[in-house]
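Single chain ahead, written as structure tokens, the form predicted on its own.
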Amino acid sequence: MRIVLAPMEGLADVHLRRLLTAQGGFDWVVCEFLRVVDRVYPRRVFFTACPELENGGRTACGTPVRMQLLGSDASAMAANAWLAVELGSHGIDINFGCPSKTVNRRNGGASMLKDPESLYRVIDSVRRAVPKDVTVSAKMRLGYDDTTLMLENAHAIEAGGADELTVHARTRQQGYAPPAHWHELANIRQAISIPLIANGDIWTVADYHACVALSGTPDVMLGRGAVRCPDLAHRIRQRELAETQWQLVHKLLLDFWFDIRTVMPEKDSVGRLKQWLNHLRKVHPDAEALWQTIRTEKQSRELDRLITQYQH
């Protein structure tokens, strides 16, 4: 069993990295992914990408942090790749699985799964760029408007040299729409010989095993399910059925807002706070309770007030 925190554009930031692999249960986590066009970035772009690089590319309690590239310029990923290794990211992941309009309008993200070469010449060029005992890995969806390239996409990554591949079990049309299709993660598997790793609506630890029990593999990406749950992984590990505790939620929430009121400017700080409580209401009455508290609340004091003192 492998568990990775998903790399979530815009949501799943340093911040909540810190508290979410604090929780224990994540063996790496992959952030956020920085788009390669056709040039190499200074290191301070690297260092404002993944700030962990700073602390040896690890979380605060450790775990190890990836930096994830989005682009299908083989020589411009290839070298920015090598850079982000030699400033400390433990690894590479190649992201193919961006549903975003804006990068699959410019041939990046999801837009490659059309084309099973480009990713093969990506891999191809990252993989040569790199040490050999640096771990390469990518992150795809089922296709892009169906699953018919699904396996050839699989194939060319592997053929590329990756030693790892997470699969989001839905195509670039299915978005984040319910149901994940662990079943053709089976598929993948079958066809592939490296390690399989399952991506989407892992929610609980049942949510885990059923997945297990489709895709036969027991290495999952959590994404939005951490982020709702943010003791999930370590619970998957401990077998674990029992809800995240409110008490738990209440308390990161608060490490969460009183670490980025210090850093962020006071409407971005005040955005990012009702992000994620925004989250954590889809499955906790207590922080839908909150959340209807604070939701038009726009000032910091006031919301320090208001969080500090919630009681459930």
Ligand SMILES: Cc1cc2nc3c(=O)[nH]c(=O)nc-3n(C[C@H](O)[C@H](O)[C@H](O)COP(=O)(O)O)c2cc1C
The other form holds:
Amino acid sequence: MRIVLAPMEGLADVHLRRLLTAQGGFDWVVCEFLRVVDRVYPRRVFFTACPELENGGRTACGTPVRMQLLGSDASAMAANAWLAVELGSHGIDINFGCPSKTVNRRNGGASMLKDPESLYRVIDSVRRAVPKDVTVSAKMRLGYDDTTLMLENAHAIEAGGADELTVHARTRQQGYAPPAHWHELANIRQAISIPLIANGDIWTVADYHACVALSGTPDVMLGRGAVRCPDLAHRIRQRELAETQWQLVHKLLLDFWFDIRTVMPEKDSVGRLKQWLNHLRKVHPDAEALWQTIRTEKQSRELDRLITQYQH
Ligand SMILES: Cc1cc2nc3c(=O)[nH]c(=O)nc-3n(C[C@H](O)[C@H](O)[C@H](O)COP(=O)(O)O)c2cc1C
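Which structure goes with the form predicted in complex with the ligand, now that we have seen the form predicted on its own?
Now the complete complex, all chains and molecules, led by this one.
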């Protein structure tokens, strides 16, 4: 069983990655994507996208971080991949799943799923650019509008030389609408010989087992489920069915807040705090109550007081 923390642009930033990986259970984490157009970025861009490079490419608790690149220019992708590895990234993940209209208009992310050959070119080029022992992985959806090219896309990624494939079990068209179609993953798993990592709507330990039963793969990537229940990966490993305790969540929220409020402008840190709390309140009644208490508050000082006092 391998459990990966999903890339989540603007949500799972370096601060949240630190906290979530510290709860245990994650084998590695994929960081937010770096969008490659037609040139190699200067080093500082890599360090901004993935501050963990300053720490040997690991989060504070030692979990390896894999940089994610997005783009369709094969040679630019290869050059940036080479530099990312040179700077300490533990492997390279290529994003073929991003649904953003801006990104798709420029033929990046999920729009590439309409053309399996384009996936092959990028993977092949990146594979050749980085040392053989460095993992090259890809992340895709089931398709763009539908699943017609699903197996062809998976084959193209394998043929290009990828070591692993993560699939978010929805098409681009399906966005984030539930349910995730885990049964489709079984078809992909049978069609390829590289490991398949299942992704999409694993919110609980029971979901993990249901996903494994339908997809046939023990390996999963957790995104929003881990954001809402920070110890989910740990509980999956322990087969621990008890729910995440609010005491833990509250402690982590305090840690997160006092971390970000010192490094971000007030408006940004308040926004990030509310963004996480907005996810947490979907499963924790206490988070909902705290949300109601602080939702209109904009001052850090007052938030310090309200969050610290709020224990139950
Ligand atoms: C806020 C947000 C940002 C995301 N950013 C990325 C990204 O940068 N790269 C990527 O491959 N997927 C991204 N995703 C998709 C997730 O990695 C994952 O595939 C999706 O959320 C489904 O998994 P989940 O149901 O476990 O959250 C993002 C998802 C969310 C909610």
